[in-house]
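The chain below stands alone and is given in structure tokens; this is the form predicted alone.
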Amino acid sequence: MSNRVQDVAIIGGGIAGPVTALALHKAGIRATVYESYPSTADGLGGTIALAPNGMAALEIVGAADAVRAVAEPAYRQAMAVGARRVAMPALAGVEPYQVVRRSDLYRILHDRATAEGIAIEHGRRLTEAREEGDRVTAVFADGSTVPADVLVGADGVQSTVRRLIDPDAPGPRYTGMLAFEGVSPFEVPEEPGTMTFAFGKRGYYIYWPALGGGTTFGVNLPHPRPMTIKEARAVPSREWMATLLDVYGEDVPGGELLRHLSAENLRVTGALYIMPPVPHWYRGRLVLVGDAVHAPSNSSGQGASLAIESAIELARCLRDVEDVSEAFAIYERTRRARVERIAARAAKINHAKAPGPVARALMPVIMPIFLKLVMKPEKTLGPDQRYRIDWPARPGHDRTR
């Protein structure tokens, strides 16, 4: 396989694969993207938080300053346990996290994807894909087909394309969580732009002073199955609301956020996965990106900027390296060691959101590893947040300052 890549497929039209187009196209490189909903995201999802690095990952394909201007800031971090409130050391010299709706994101994404001219297709979904030679053929549900040199694999962490790289990968592994968000009248004594990781009595919440008045907050239900979008909007929002309550129902001030939501207000954004360590990132012409290969916990507060930079870094190493198995294993030697330590820290805390008994016995246990971590930010948050993609050095040269 040495031929230099001329066109790409991208499956999947979340964040990865737009930017994926994106950067393939700074790198003089035709890609098309294919999703397989029948239309766009507009309205959906909760909201995430780029991190610094996510968003100079963004500069690099001209959607930063559009994310920035929808975005609300987290200036400050706090963390509660109980009564018990503790400040959260944060970087000096790096932006704010920018807090966006997932569907905003899409948005601007999809935009910037438009004006640079790549096509974004709905409704095809990926059932196969052949090789033969130095080409690849895309085969979708509907009969038709679209060959190409390289075809990514940017389909989430229900990935269709990871199963056709590897039959036996493994899936995603459900964190015993469904995720609800919502805006409440309600008014937290906060300062505006702080964010605040609040551990009930029975579960894990976050909390910040909305734009325009209010209080922006996600709830993580304990819940023993996981939930499609669809199967957790068909139970009307007046009980998930009744049930948000029984757990949440004593906590400060995750009680007063719920009671003085609508149930018509409350959102539904899904259950929560992780995905483990993928043995094989690529095979043949195949190859995964973003949540398809790794999606740590929120814990890490990097998911969707670390899919970000791995799209950005696949483009600049196919731009770079003629041969394709060469580009892809030196596009998973750069990425790996960084998600996968990043996946791993979060692991550590993550089991902190645990329901009940359980949580409140292990809050005495976590609460200093936590505090270990985070009043050490350069030497932990540093190499996350300070990582930077040099987009005209050669793959390999990234760096972290």
Ligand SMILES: Cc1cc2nc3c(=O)[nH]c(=O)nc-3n(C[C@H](O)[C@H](O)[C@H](O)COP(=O)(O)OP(=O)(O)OC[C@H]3O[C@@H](n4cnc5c(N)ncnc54)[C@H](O)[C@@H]3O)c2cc1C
Second form
Amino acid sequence: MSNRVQDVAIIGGGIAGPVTALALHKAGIRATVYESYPSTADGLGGTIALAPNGMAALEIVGAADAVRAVAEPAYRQAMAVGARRVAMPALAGVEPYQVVRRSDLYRILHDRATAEGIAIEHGRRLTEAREEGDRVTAVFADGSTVPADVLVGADGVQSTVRRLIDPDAPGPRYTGMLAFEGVSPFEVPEEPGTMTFAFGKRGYYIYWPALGGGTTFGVNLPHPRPMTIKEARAVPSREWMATLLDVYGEDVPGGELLRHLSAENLRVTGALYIMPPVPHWYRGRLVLVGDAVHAPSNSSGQGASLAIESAIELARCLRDVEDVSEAFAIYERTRRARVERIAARAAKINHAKAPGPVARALMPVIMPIFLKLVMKPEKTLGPDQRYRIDWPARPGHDRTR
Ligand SMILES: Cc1cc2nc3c(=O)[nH]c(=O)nc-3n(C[C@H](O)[C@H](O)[C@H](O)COP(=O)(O)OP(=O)(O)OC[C@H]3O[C@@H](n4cnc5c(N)ncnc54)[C@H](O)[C@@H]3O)c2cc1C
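Okay, that is the form predicted alone; can I get the form predicted in complex with the named molecule now?
Every chain and every other molecule in the complex is listed next, the one we just looked at coming first.
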């Protein structure tokens, strides 16, 4: 009789959790998702840009078309330093980044899971996991328990499962920035489908013409300490607006985007964290996926896409490799080099996003060189965006990229 994994408990109903469940279902393995939030209500808000590799991975679980139907494609990217603008090179023959509202992405994944008969239980906060023989029991804050063959930690950057696997695991590193988003009635001159990464005098922001008119923008605010969404939302929007205007007021078009936006339409989307390399991706019957094990800085534009890829790779390994520790080892071997390479590069870019006075003065000089040397699209972006998972193939024989 096969000892293949039969049932999996997935902790976290964000992005990696439902995708893992869908991929396991496709592999013929039962999975249930346990999410601590009491409802599907989107706690974070904001938008997510899905890279071509992330979209290709979503294709495997049948969710890509539903995303495309509601997404705004970003066909072009540009970089602006003060008044100086440079068009960023793009890869030929890949689909554009697809920009979706986080709430739409959650809804699509949840609807898809429900359609496949996968349960997503809300109000279930995991606190502990007990392993006995070849079973693991998830213990929740309300005292309830759930037995499973495998427990997957898809519980985000503040992961509880990561600590259960290794109490000494590193925690997430705060980047020193809080993120805000809004749709300003101010119209920028750029063509629709153009995403601009702008270095202002004292900070960094990103903007693109919104499909329904106006301009969507995301702005990072240097802030000495991290805040939870709840704490940040307790601060009156007018106060945040005043602070943002202090940092970005003189930038073009940053200042105008903010001045045309009413304070109540400014949305705080969270403190930005990155994960340093995690020494142990799994232990016994517990394993990590998504931001819990690899959260690159948001400069990478790859966080969600890598989470989706890892979710699918994990399911592929559990489908084809009976021995759980061997399956986890192959999963880690397939994923670690890729996610750490992308995270390391994003960390460097992140550093340049909050330039000090000297770096700022040098930016107009550095930028063209930077673009020419570093942004050779095929060399730098090709391996990230052309990555495809060979779902039908047995894992373990892929080249690690
Ligand atoms: C402001 C901002 C902008 C971003 N923009 C982009 C972008 O443009 N493109 C991109 O690719 N990525 C972006 N990212 C990164 C992206 O959001 C993450 O990489 C992605 O959400 C990771 O998915 P996940 O499922 O691993 O984690 P999450 O989406 O964080 O989901 C984890 C889930 O686990 C639940 N949970 C936590 N603890 C427990 C517990 N103990 N029990 C049960 N449930 C629990 C949480 O409530 C949550 O729902 C951005 C991130 C931020 C903060």
